[in-house]
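The form predicted on its own is given below as one chain in structure tokens.
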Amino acid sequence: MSTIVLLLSNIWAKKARSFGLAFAVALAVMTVVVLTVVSSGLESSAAAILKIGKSDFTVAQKNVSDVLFSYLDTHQLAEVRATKGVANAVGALIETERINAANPLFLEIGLPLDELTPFGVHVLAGRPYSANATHEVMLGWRAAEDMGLHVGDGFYANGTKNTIVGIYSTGISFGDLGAIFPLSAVQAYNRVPGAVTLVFVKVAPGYRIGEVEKRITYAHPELTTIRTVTQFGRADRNLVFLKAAATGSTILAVVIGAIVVGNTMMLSLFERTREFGLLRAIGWTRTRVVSLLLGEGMVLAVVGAAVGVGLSYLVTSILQALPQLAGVLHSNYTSEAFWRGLYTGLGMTILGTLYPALRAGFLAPLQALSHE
């Protein structure tokens, strides 16, 4: 009988134990994949905010708990604009508000009238708001389409009724799902006169982006620049903590899973001692016996990983459907999530199976055959 046939026969003969081991792997993989997917989804949403302004990089306050809690005053904004190599710097006040159940985190952007074009705003219908208007708003075309609103309709936000004077497009899906107000109006609504959340910087031709970033952060150690998703943790500590949680859960899943797998495989070793002794007596090498047990574990790990990925789809779908998370949680399945899940399943199985497999391979044939 070949090793593969014997391997599959052993798995089938001990269905309950095989199912238990595969299910343990599946739970570990599911946990890791769900956390990775959620973390990746939040990163993508965060990156979408940065892309709205079509800038070379964004300036934010350093080490805030959430990037939307960033605060830059008029003096800091003026100095960023005056930095050598900066062609244009748009200061935007960004807030979120629950408009309805379908829009629990509706994006509201405050911009000065003369900064709409540099920010990448194109008016599709109607007109831009007036410079100092207090009850005028421009709605992104996707938001207008979803809500069935048009130019001239009322739009309730910031505790007041606003008139939709224009429908706009930024070319960025996330921005087109929000609304843009006069900067002074949003500052007044939120009682933060002169403040902006982020500054979207466009570098002048002939200057290197990295050099301009360094000039800004050197002059303002309290600020940071963000150009890529991986740099987002400089400003938003929540994403750093979430990624750390995902990494920690992977390590924890491997360790706990290895203990569970190890206990299961040790029990299998005690029950099959005579079998291993017989295999050694008929000429099986130690390597072949070790490969048999490791192979059984690998098959169950792959099956468990596949089930775990399927469960992760189910869990994230349930989470997204919860009223508290509707519109907030967006799953982002990346290759990283799947590879991390597979590595978790294989890692915990290899670590848990290795010692029992070595014990089985080094059993003395006569002693194993006499085992009761």
Given for the second form:
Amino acid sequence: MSTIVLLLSNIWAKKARSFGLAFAVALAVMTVVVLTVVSSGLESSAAAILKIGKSDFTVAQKNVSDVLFSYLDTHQLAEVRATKGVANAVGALIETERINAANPLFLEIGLPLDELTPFGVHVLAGRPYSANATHEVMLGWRAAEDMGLHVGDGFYANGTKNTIVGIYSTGISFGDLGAIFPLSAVQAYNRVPGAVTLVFVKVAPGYRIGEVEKRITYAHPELTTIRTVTQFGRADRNLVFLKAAATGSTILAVVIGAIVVGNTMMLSLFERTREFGLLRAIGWTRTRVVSLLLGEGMVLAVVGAAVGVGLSYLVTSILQALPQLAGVLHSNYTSEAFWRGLYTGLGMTILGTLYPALRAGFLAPLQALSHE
Amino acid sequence: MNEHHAIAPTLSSQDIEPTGIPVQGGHISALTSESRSNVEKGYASLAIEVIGVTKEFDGGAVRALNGMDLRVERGEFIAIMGPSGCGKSTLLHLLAALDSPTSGTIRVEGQDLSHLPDPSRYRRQTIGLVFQLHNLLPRLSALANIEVAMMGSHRPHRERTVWARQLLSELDLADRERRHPPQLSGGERQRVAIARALANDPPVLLVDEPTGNLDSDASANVLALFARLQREYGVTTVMVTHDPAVAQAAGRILQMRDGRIGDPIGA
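We have the form predicted on its own; now please give the form predicted in complex with the partner chain.
After this comes the whole thing, all chains and molecules, with the earlier chain placed first.
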């Protein structure tokens, strides 16, 4: 009999307890994975806005609670455009609106007609809107497909009925799920004349992106630049709070899980005291006894982690299907989520098992053998 | 008759590891031949030496052993008798390095138990323990109970299994290897426990009331087994018992009284 067979037979001998422990690990892992994939989904959705413009970086107002609350006026936009090294800077007013139950956060972008091409917009059907049109809209091809709309159809948004004059593609799926309006129309509807939410900057050849970013933030301390998803928190504080909450919940799940695992393992220790005493009496080293208990915990942790990841799929699917959350929650299964789940399972099991395992290893064989 | 083959009657070429070492155990082969040699030489050297050992409990309120002296030759089978509480089990625990004396010196196979670098290794390699209540792990098969004792030894896994099977076979338990302790009779359980004690090929067996829970037939079988182990393989055996009939199986019977060994009762 190998050590692993002994370990598995020990686990199998106490099926109910082993199942309970693995389930506790699974619940903790599920919680962590769900929080991770949901926050990651929200982050990637939010950050997807940055990718639409196909720019080198984006300029936003610093430290706003939500990046869509960022506000840059005409003067700031002009100064960004005039910054040395900036080849092109497109100011866009971005908002979200509830269109229907399936589209509770529909993306709406206000862009000047002459900025459509620099922004990476390709008209697939129909035509671009007129420069100062007030009731014209271009629909992203994914959105049009999802809603079954075509050129010439009406589209109720921005407080009015608009006519779909064109279907576009940006090459970015998030952008193709929205609509683009003339900038002036969106500014008028939101009563923010001359304002834009974000400025999408393309750096001129021969200039380093970092240097241009520095020039802008030096000249405008109230602004920040975002180049990567991880920099998104510079502008969007909500995302920072959300990620902090996810991290805090992970730590909490590990601690609670470790307590549950520790409690179960302590029960196991008391039940198996004679066994450990016997093993020590017939020549097992302390290390081997500790390893046995840790090994049992690790096997259950891995099983629990696998079940937890499976459960997380189920839970996120259910959450996404809920009417209240449809279109808001987007799960983003990354390798980080899986690793975090595995680390959580192993971490809480090691934390919970270490003390009982050490107690088992350091039992005095004689006292342990006389344990009732 | 080759005594070595008596304990491993069917050691075949299939049982030879690629290294060329017989799986039945180079160690046990060496041990048994050395032990046989000791038997032939008339117990030339000491297996156990207890010198002035005192063991106190409760801060000196209870003195279980009181300046005890004991010498056991290699290959000897001795029985230590005495009433309950006379210190028999305490002595056995000290010999097994499960406890340490308050004062005095204990040497087993030349090792001073007060200065053991690794007591676990000592318990694994030098002694085999047989308890009154067999202490088998109920969820493991008879075979696995023996193999567990070998975990931590340098024997490869496959070799451990082969050797455990051979031990079971030698103790007439070959057809019981898959049975779990609750499925075995009292005598069978105790024989599995003896096989486990022999698993690491120890030169010394320490036996605590081995027939305490057995009927007379099973007791006789177990005692005959100890006698055979001593006679044929030269295993030094120290058995503690309160039963004079059980003690008769030993070659030397010692009486314990007031924490000391008295004069031999018989030989």
